[in-house]
Each structure stands twice: as C-alpha cells, then as structure tokens.
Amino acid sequence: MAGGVRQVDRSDVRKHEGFLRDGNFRWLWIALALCAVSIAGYLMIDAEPRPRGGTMYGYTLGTIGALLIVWLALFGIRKRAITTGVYSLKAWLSAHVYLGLSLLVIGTLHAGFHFGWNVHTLAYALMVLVIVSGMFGAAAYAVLPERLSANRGETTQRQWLETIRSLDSQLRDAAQPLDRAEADLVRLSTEQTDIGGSLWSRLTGDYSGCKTRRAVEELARTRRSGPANPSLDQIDSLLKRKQETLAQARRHIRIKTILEVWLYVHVPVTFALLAALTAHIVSVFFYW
C-alpha cells in the first residue's frame, strides 16, 4: 500500500485476542446455554420434593458434571502441546474457564441446593474452590503479563542483579571518605540487600525493613542536619538508584510470584476434588 501503510488483516486482530474472548466468546456462549438448558431443565420439571442428586435429572446433570471436571483436569497434560486453530491451545483455556464456571450452576443443581457434613457435599466444597482459584488465576493472566512486560521493559533479571552489584560496588569506594557512623550507613545497605524476601513480602510488596530504604533515610537526615557534603550528594544519588532499581525488580518478583502461587492452591485442590468425586461416585452407586 502507498506509503508504506499495510492494512490490518482479521486475522491478525484475532491473532492477538485474549484467551477470553477467543472466537469471539464462542465458549462464553456454549457454557450460558449450557447453564440456560440446566436452569429451564431443572425450573420445568414439577414434582416434589424437587429434583436432586437421586433423581434421573440429577444423574444427568451428575454425569454431565464429573465428566466437565475430569476433562477440565486434563488441561494441565493439554496445556504442553502448542497448537493454532479451533483446538488451539488457547481456545482449550478459553473452554476451561466457561465450562469451568458453568459447574457452579451445574453442580448446584445436580445437589438441589441439598447439603450436609457428608462427601458429597465436600466434593461440591471442593468444586467451588477450585472454581474460585481458576477465577483468580484466569483474571490474573488476563492482566498481570501486559504488567509484567511493561515493568521490565528492556531490562533482564540478570540484569538488574548486575546493576545492584555494581551500584553495591560504588557505593563502597564513595564511603572510603566518609566516618564511621556514614560508612556504616552504606553498609548497612551493601552488605544487607534482600531482593525477594518472604512470601508475603513478595506477594504484598511490602519491604518496610529495607536496609536501602533504611539508609536513603537515615542519610537524608544526616545531609540535612549538616554541612554540604559532595560525597554525600554522590554517594545519595547511587542509593536512589539502588533503590529504584530495587523497586523494579521487586514489582517483577511480585507479579510472577502472584501469577505462579495460585497454583500451589488451584491444582492440589483439583486432585483433592478428583478423590472426592470418586468417592461420591462410588458411594453413590454401591452404597444407596
């Protein structure tokens, strides 16, 4: 085209949808019409007591049910091949959330809104957390990688650890003036720094008892209660860059932390579920 303007093809917006909206919500809509046929299904049918897990209705919504939950399990074996098209692997991730989020409708059903201290009940229990950790998962993978990008920029893990180090460097050849009680400030920042911290600190971003941020203080004080300083001035400016540096690669640290924790929760949960859902089969049909 003229001036060297090429035209947006379709298939290159599509190229670049998001999981959810993969076909233009194709499985958005295949799990509300499955949760709508449910609904009118279960509102249709009159008798009392109402329909539940022992009825013919409730057997299909059952079977209908287990069969979603093993196929939704499935994912973490489908999830290593990478395929394009209509069973591409996005398309199959779009499918696990809705079909995901329709048991809720479907297992409730299935129950009759029925519960009690039983296994069926902590089959149903289970269901719904691994439901709600797939939710919290799904929106964190929507948003935070584009967050995950846009804070590393062009910068590398790598490094960020090799500016630190060599931030760390120059800061003790700008302290060799200083006395004692200024040089000790600095150290406190080059022996001491701690890029992860704990689990909540790198879940929270909460690194309250930073030595950097520490000594940025405690040197602003100093400056400020004192004569003008040209060491000083340097050896502030390196800290700050320190502790910029510190902040960007800690936001990194936080959002993959974020993005991979879940999983400590989603999938033990799911095999947990899968065991009480054998159970819940089994006591179904040998025991009643």
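Please read all numbers here as calculations on a predicted model, not as lab measurements. The term rigid core refers to the maximal set of C-alpha atoms that superpose within 1.5 Å between the two forms. Positions refer to the first chain, counted from 1. First, how it differs from the form predicted together with protoporphyrin IX containing FE.
Superposition on the rigid core between these two forms places the CA atom of L232 2 Å or more away from its counterpart.
Taking 2 Å as the criterion, S189 counts as shifted between these two forms: its C-alpha moves by at least this amount when the rigid core is aligned.
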Given for the second form:
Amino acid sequence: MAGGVRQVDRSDVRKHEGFLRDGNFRWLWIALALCAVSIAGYLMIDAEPRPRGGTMYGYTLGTIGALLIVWLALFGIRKRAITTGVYSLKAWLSAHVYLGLSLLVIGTLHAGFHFGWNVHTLAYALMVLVIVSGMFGAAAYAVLPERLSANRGETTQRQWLETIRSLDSQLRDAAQPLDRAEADLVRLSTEQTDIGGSLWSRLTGDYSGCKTRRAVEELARTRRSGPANPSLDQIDSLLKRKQETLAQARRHIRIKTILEVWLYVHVPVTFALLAALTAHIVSVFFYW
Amino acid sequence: MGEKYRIAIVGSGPAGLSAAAHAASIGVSHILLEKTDHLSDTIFRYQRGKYVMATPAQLVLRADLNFDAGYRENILETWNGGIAEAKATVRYNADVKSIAGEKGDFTLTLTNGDTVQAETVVLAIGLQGNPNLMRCPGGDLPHVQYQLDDPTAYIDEHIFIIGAGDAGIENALGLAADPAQANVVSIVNRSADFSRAKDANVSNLMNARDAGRVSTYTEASPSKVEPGFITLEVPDGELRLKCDRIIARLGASAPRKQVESFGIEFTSANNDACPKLSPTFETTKEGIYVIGALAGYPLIKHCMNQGHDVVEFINGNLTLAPADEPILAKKLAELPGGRSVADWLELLREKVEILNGLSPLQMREFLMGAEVHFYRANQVIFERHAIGSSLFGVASGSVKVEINPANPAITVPIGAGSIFGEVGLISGRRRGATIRAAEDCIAVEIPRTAALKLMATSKEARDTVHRITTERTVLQIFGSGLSAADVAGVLAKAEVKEVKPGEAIIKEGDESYDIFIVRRGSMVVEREIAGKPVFLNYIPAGQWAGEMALVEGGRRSATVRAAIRSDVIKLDGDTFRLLLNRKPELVARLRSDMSARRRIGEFIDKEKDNFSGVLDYYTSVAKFLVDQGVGEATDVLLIDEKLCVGCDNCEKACADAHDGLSRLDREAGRTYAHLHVPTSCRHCEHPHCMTDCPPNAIHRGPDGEVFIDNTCIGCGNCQRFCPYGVIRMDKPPPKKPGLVPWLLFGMGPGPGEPDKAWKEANAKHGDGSHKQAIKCDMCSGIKGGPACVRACPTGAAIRVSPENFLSVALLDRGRG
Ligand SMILES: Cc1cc2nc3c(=O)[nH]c(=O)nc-3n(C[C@H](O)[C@H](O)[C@H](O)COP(=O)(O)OP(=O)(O)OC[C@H]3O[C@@H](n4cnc5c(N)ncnc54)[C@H](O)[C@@H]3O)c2cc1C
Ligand code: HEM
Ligand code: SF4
Ligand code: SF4
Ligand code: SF4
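Output block for the form predicted together with protoporphyrin IX containing FE, input the form predicted on its own:
Below is the entire complex, every chain and molecule, led by the chain shown above.
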C-alpha cells in the first residue's frame, strides 16, 4: 500500500539468524570441507604403516590441529574484548562450534588411531572432553533459551527477589498474633530462603529441604487439626505465593545453570589441554 | 500608602536576583518580591547535591552576583551572601497575584492582600508556574503539601499521594522505599489505569503494590480532608481513611494565564510561545519587562545577564550592547560585506521569509542558536542521504537542488528568501537530494530545535514552512517531470490532517480515491481476512498511501491507520486524476512503484487459507511492536528470546564501549512471542527527549542516532520526557584495570559495568565528573557499529529499523 522515496538506507541490515545458521551455515560447510580434505588425504597417502604424527602428512594435520586449538581457546578473550571494527561474535561462535567439531576428525587422523598411556593420548583425551562438553553447550544454547523466556515472562530476577523479600515482611507481620509454635513455622520460611542452593539443587531442581515447603506442609497439618483461624488462612496464602515465586525463580536458575555449568568443564579442561598440548609438542621434538 | 519603588522585581530566580543585585549596586530604588520564604525557589528545589552547570561556556557573565558551575548548596550560599552584601531590598512570602496601573504607577497586589507601588515591573517568575491545588473541603489544611523534598524525612506516617502521574508515583515509591521508615503509603488515581505515567514507573508501582508496600486507589478522588483523616470518593461510595499527610501532585498550571492577566501579549497561541518583547525586554504592556526562563532563556547565565541588562535599560542606558554581541560578531565575521551585527540581523530578518515576523530581540536569540554560512558557487551545502535535520534559509544568491541522483545536471533552483532542508525538519529523516550553491550565496542554517521554536513563536514562519513543505513533498514524491505549475491545482486542494493513533485514513472496501502522504508519524496497513485484521505493512513518514484505487480503479483493498499520532497530507482524488490524465508518464511511474505491494497482496491471498493462524500470530506480533514504540522508532534493539542465553554480554559490551556505563537494560522491557524489546533507545523519529533540553544538548547524529552531548546539565528533563524510560542519570565509574590484568590476576571488576560497591570503593572525588543524562548513541563513532549486536554470541540481539522489520515479510523469517 505504499511506495515513495526511500529516505532511510540501511546499508547493513543485520541478518536475523542464530549462531548455528550464521551466514547460511557458512562455517558448517567450511568445517565439512576441512574434514573431507583431511580424510581424502589420509586415504590417498599410501604409507605403510598408516600415516601418523611422524609423517609429513601427520605434521601438517598436527600443525593445523594445534593452531585450531589455540585459536578456539582465544574465543574466551574475543568474547570479552570489546574492540572496534567490524566483527560479529555470533560468526566467531559459529566458526568455533563447527571448526571445533572438525577437530575430532583432524585430531583422530593425526593420531592415526594410535593410542596408549602417554602424554600424547592424554592431550587427545582432553581435546575430546572439551569438544564433548562444547557439544553439550551448543545443544543447550540451541534449545534452552526458549524455555528460559517462557518461564520468565516479563518479570526479572530483581523483581523475584523483591517479591520474596516483601512476602517475607508480610509474613512476619501476619505472624504477630500467632502463638509460639505457629510463629516458629512461619519463621522457618522467612529466616531461611534458599533460592539457588547447592549446585545439585540448581541442576536437578530438587529442593526437598526447602523450609517454605515444610512450613506449608506443617501449616496444612495444623489447620486440619485445629479450629478455623483467619490469620492462618492469610499466612497459608502468603506462603503459597512465596512458593510459586520461588518455583519460578528456581526454574529460571535451573535453566541458567544448565546453560553455564558445562563451561566449568569446557574452560578448565581447555587450560589442561593447552598444557598437555605443549607437553605433547615438546616431547615430540626433543625426546623423540 | 508605602514607598513607591523605581523597580519592582517579581521572582528571585537567577534573573530576578541579578536584577536586584545590580539595582542595589547602582543605587536604583527597588524591591525584590519572592513568593516563597527563600531565594531562587527553582534552584532551591533541585535535588540535594545537584551539580549545576554554567553553560554556554563562551558567554561572559555580566552580573553583580557570582555564578560558576558548582553544587546547588554552594551556589545558593553565594547568592544569599551576595544579596545580603549588596543590601538589596527583598520581601519574602510575597506572592504577586495581580498588577494594575500604567507605566510610572503600578500597583502590585499580593495574595495576602498587601500592595506594592512601583514605576516599572520586572517579571522574572520563571516557568515553574503554580501547582494545581486540591479543591475539596479541607484542601487548604497545613498537612496538605504540593511537593516532596526529602522522602526519607517522614517516619511512621499514613501518607496519601494524590495524582498518579510520574511525579506522584515517584514520590510514593520514594516514601515506601525503605520499610524501616514504616510509612503507610497510598496513591490516589482519578482514572482506572495509570496511563499518564511512564511504563517503568507504572511497573515499579505495580510491584510495590503487589508487594504490599503501597496501596493504590483507582477511580478515586479526595472529597474531604480533615486533620488525621481523608475521605475518598470511590466507585462504590466513600471511604474515610487515616491520614497524617497529603502530597498533592496534580501538575502545575503554566504561568502564562497569570502573565496575560497583567496585560502582556504572547507571540502565539502555541504552548511554548513566549511573551512579545522589545530589544530592551519590554512587553506589550509598557513599563513591564520580562526576563529569564519566562522570556524564553532557560539557562542561568542568560537569566543573570538579563537581570543586569534590564536594570541598565530601565535606568536609561539604551546603548548597552547585549552580552552576546561578541559571540554574534564572531559568527558573522566570516561573511563578506563587513556589516555590523545589527545590520546583519536586520538584513537576514528582511530577506529570509520565515524570519520576517521576528522582533530584533528574537532575531538575536535566534541567531545565537543558528549559523550563517557563505557558500561559493557550486559548493556543496549538503549531500543526498546525509543525515541532518537543520533548516536553511537563503538570504542572498540562490541554490540548486539535484533532483535526479543519476544525473546531477538536472537541477531545480531555490531563490533568495526561500528555505530548504525542511524534510529533515518535518520527519527527522535523511536528506532527499544534494544541494549546491548556484551562485555565491549566504544562507542561515537553523538547527531543528531552533526551527521548531521559530515555528512555534511565529505564525508567518509556520505557514510559510507548511506551504513550502507540502509543495516540495508532492513534487519530490511524484517527482520527475513535474513542475510546481503542474501540481499547483493539486496543492490548492491539499489538506494537512492530524490523525490520532489508531484512526483510519483509508478503509478497506470504501470507494474513495484520495491519496495520502505521511508527513510525520507512521501508518500500518491491514487487510481483513476471515473477519480479523491482518497486518500487511508499515509506512514510515515520507511515503504515501492510497494511489492504487486511483490508478487501477476499484474499492480500497486495505485499511490504513495511524500507528502513532501522525500528520498526513491529503491530496484530492479528482484533482489528482486530472493531473494523471495530463501526465501519462506519472501513471506509469505509479504502476511500477505499486508492484511491490501488489506482491504482498497476492502473497496474502495465496497464503491466507494455509496460514490463517500464522497470519494472526504475526499480526499480533506487529501490534505488540507498534505498541512498544517501534512505530515511531528509526532503529530499535530487539532480542530474540529463542536465542538469548542471558549472558548479558550485550550489556557488558555496551558498558565497555562507553566509559563503563551500559545504555541498555536487557532484562527489563516487554516480551511477546519470545520477541523482547529491552529498555534501550528507539531513536524516535521525533524524539520526545528533545522536547525541553535547556542547553540543547540532544541531537540527531550522522547515522540517525539520537545522542546527548557533553553540554548536558543533568536536569533530567529528557529522562522525564522519554516515554520508554531509556535515559538514566549517572556519571562514569572510575577507570578499571584492563582485560589482561583481570584475566591473569583477577584485577578489577572484569568486563561490563562495575557493580555499585566497586564504584563506591574506587570513586575518586573531585574528578570533575557529574551526573549527566546517559543513553544509547547507537555506538556512533565506534567503528563496526553497535557493540551490543556485535558482542552477542548467539545472534539474539539485533537492531532493526521498523520498515525493514514490520512487514508480512516476518512470515518468511518465521518459517525460514
Ligand atoms: C532540575 C533542573 C536542573 C537545571 N539545571 C540547570 C543547570 O545546571 N544550569 C543551568 O544553566 N540551568 C539549569 N536549569 C534551568 C534553570 O534552573 C532555570 O531555567 C532558571 O532557574 C530560570 O531562572 P528564572 O530566574 O527565570 O526563574 P526561576 O529560577 O524559576 O525563579 C522564579 C522565582 O520566582 C518566584 N515566583 C514565581 N511566581 C511568583 C509570583 N507570582 N510572585 C512572586 N514570586 C514568584 C518563584 O518562587 C521563584 O523563586 C535547570 C532546571 C531544572 C528544573
Ligand atoms: C578443542 C576445542 C575447543 C576449545 C579449546 C574450546 C575453548 C573454548 C573457550 C576458551 C571458550 C570460552 C568460554 C568463556 O570464556 O566463556 C569456549 C566457549 C564455547 N565453546 Fe568451545 N572450545 C572448543 C570446542 C568447542 C566445540 C566443539 C563446541 C561445540 C560443539 C564448542 C562450543 C562452545 C560454546 C557454545 C561456547 C560458549 C560461547 C559463549 O557463551 O560465549 N567449543 N570454548
Ligand atoms: S531517549 Fe529519546 S529517542 Fe530514545 S526512546 Fe526516548 S524519546 Fe525516543
Ligand atoms: S547501540 Fe551501542 S550505545 Fe546503543 S545499546 Fe547498543 S552498545 Fe549501547
Ligand atoms: S548477548 Fe545476546 S545472548 Fe547474551 S544476553 Fe545479550 S542478547 Fe542474550
């Protein structure tokens, strides 16, 4: 329904696509090509025994692999160094993921399927560990954000904390007229709110020790046995609201934790890998 | 009857104070009348510890009182001391209600009934106006107050806030912020929702309400105030509630009515018009002078200079050159001809049509904010597609417009007296054509805000701009091959219409065939499918709608309605048809332009059965985005929550690219269908934030970004005007160690904005930095563009302009 003089020219309308699809899967294709060439090379070279580290071909693959590892490890810096210039961290991550995966092929061919109890195989194993954790991370990145968003709605973490704090103060007020035993129940919840908890709780969403939950359960028991008491009803509804908010916050924390926890393998093992890789290269050249 | 003073100065702001100090120092009999019990109420009411700026820097201060940039407290102290030392006559609690009499014999009546006699009156009452009062019985009791200076000053009280605009909500939240104060805070709102306040404030209020910290009464109004109690009228009756204090935030009425009642005329009916003034600040009522913010000069330095000058003028020194003379002289020095400042002012005023209606004083003020250029023949004045929103007036010589980008030889002349560059003024968008000097010429360049002010103050200027812009827009759009004469008939019947948000200018199925050009604002195009409107397209300012029915016949194929408040130019269908009959090439051009949107129509027809659910979905997404202000945005940050992992790298990148302060809040903001509009500037086509910036520090930059420069005085006006809550007042945190020391040794707070504790622990005092307005500048000047987008590892953060985003084209993306 419209035409006219275009007055806004956006030379750079950034494409809206995720890191896995960046540039129409550009890095996937590049990584596949790299793998294909490596495999073809491996099959074509007619060395006996089969080529491995010590051959010309092996050196080439080894060099490529080592450089790739160093480059992949530099991602941690790229991510945090906000430099000027045209770059996209998304494209970097896309390359990181696909080239990182291609290392499985390159590394394995470089090793020529020879494994043993030595520093060389250690480096290989660490590499595989980093890659596998990376695969987990990439999968989490692809699947979880949607659930994070659905759970969050339009609320923010700060709002949950505030809501919980204010429910606590309302609970304290409401508990004033109660007798000692009942008030202690409420105090259970107000004095110990464990939103995040241990790593185990965060990951599994298991908060069986939750004091608010215990308070709700015990309160239900008291109310069943005792006479009707409006202030207990009010406390019950406050506690239930607190429980809901807690549940929402914990679901959020659970998803966030899964999105982050793998990095605790990925990054430290990367450092171990860099060390093992150095040892591997040094030992190859000096103690061969 | 008491003494008769030579000068009665009303209002003890910087303008009035300076006048009184000067009168005292040269021994002119005077009295300074101040409504409150202290000097300079406006500055008195700045928040504690506010840093007051002394801009414009190049202007010399010509006053008997001192004024340097500094803290509110120090400035007030200096002035109090200065006034005492000068032995100026001050009368406090003297609220002037009316002024009667003539020059030489005025009687000023105060609200307490007292009168003051004076020969001349200097009005320096500023723009604060008077707060609207509580009208119900008991509204004048002492526990009813109209402002809240220090929310922490009240403990354990039942406090009612009346009025739920931003000020009221902020007061309520402030009073309830610290539970230790144990106040019981309630807010009373006359309407059912809180639509008058900003989203951010409303959502904070809702949270406070849900958390039990503030009670809200809606559709309620106070009907009676008694000591200790307030009675509210609510939909189902009356409530009498315990109440120790009432804070009424019912807005303020501008001082204009009162000023007019003194017999003073304003330049126009417009809201931001100022009193008509002579070069000596005299109003249309002889003997009454107006200076300071009320005269249209909001900066303290201007106010003080005028206080000095007006006393000199009244005292007979009519040859005094204004303090801005050297600045103007410098501005005009480059021009050929060697005239005096006064001669130049007169020449420009006479030659440039839109300036004809200005007084010499207004010309001066106007020129302070404008530039005068001399261009040699063929020199480029601006290029097509450059961003710029200033307006040019040709004072002598002429310029030429390259209307055909493919062939710069084809030009249209614009002669002396006329204007150009007006498109940027109306819609805030890029230049449509390159313009060069046709011969040596002199042109005035008027920044957008100054031009808008000019249009607000001078009717002649307004009419001229509207006439010329309509003609140009029509020629530019239906362009090539048409001359002004061809479209004269169409223009004669053209109408400029204001369209309310949601109002339709074209209705699907109607038999009309007028054409509409969107001059300001934006439109959405909808088609009804299976009884529901489906969103088809978005039309930004500068484009048009409605030619299909005219060219191809038939009924309207879609509805076009305003996304936000818009102005359209309506071109009469019958007259336009006459033009089309005469110009077959125009028909061909329209047909080719129409093909794109015909494709959209066909696409919808084809898909509507398979995808009616999907169409609904995208319609609702588009609606959501328009509601979020995307309809007036030129560039908006969106986050696809299907991709966002919540790493906040976008915020960290923004902070690290901008002195350690992030200009976006990722988590806050609205979300719909996993599309999140974070709290970050939309770079509005007509930025609300620019509405009232005293030093004029907000501009539109070369890439369309709206940015705030360093002259910001931290007054917070922009923050109040921005409806999207994206401006924060803050100062840069101390410098932190770099990335490498952090990575290796854990030094410093790491990437991103440091937390509050670190900021405080490492703050350097007296480093000269002060709270200023901080907002997204679209990373202007940073190579590579928006850091937030570049630094998002997953591709969730994108910046889009609405016309690229708000279209059924969304459909393709969704499935791709
Ligand atoms: C938050 C904020 C921050 C600002 N920061 C800066 C800054 O950093 N630098 C800068 O240059 N400018 C700043 N400004 C602008 C500046 O404060 C004002 O433009 C300036 O104070 C105007 O001075 P004035 O003398 O014209 O009027 P005002 O300062 O408004 O003074 C008017 C006085 O008249 C009195 N009065 C009003 N009506 C009557 C009546 N009927 N009878 C008797 N007395 C009356 C009032 O009580 C008041 O004391 C800021 C403004 C605001 C709101
Ligand atoms: C030997 C190979 C690899 C090395 C050395 C490596 C190293 C790293 C490092 C150092 C980081 C930065 C973490 C941080 O600072 O936050 C990182 C991030 C990441 N890596 Fe790897 N990686 C490798 C392989 C892979 C593979 C194969 C994948 C996926 C299949 C992968 C997926 C990711 C992802 C998703 C991130 C997180 C990006 C972010 O949140 O910023 N990595 N990697
Ligand atoms: S800061 Fe200005 S341009 Fe940005 S969203 Fe607010 S009003 Fe619009
Ligand atoms: S565009 Fe730049 S200034 Fe604006 S939010 Fe993004 S990083 Fe911050
Ligand atoms: S950088 Fe991207 S993924 Fe990280 S929080 Fe921002 S939008 Fe989400």
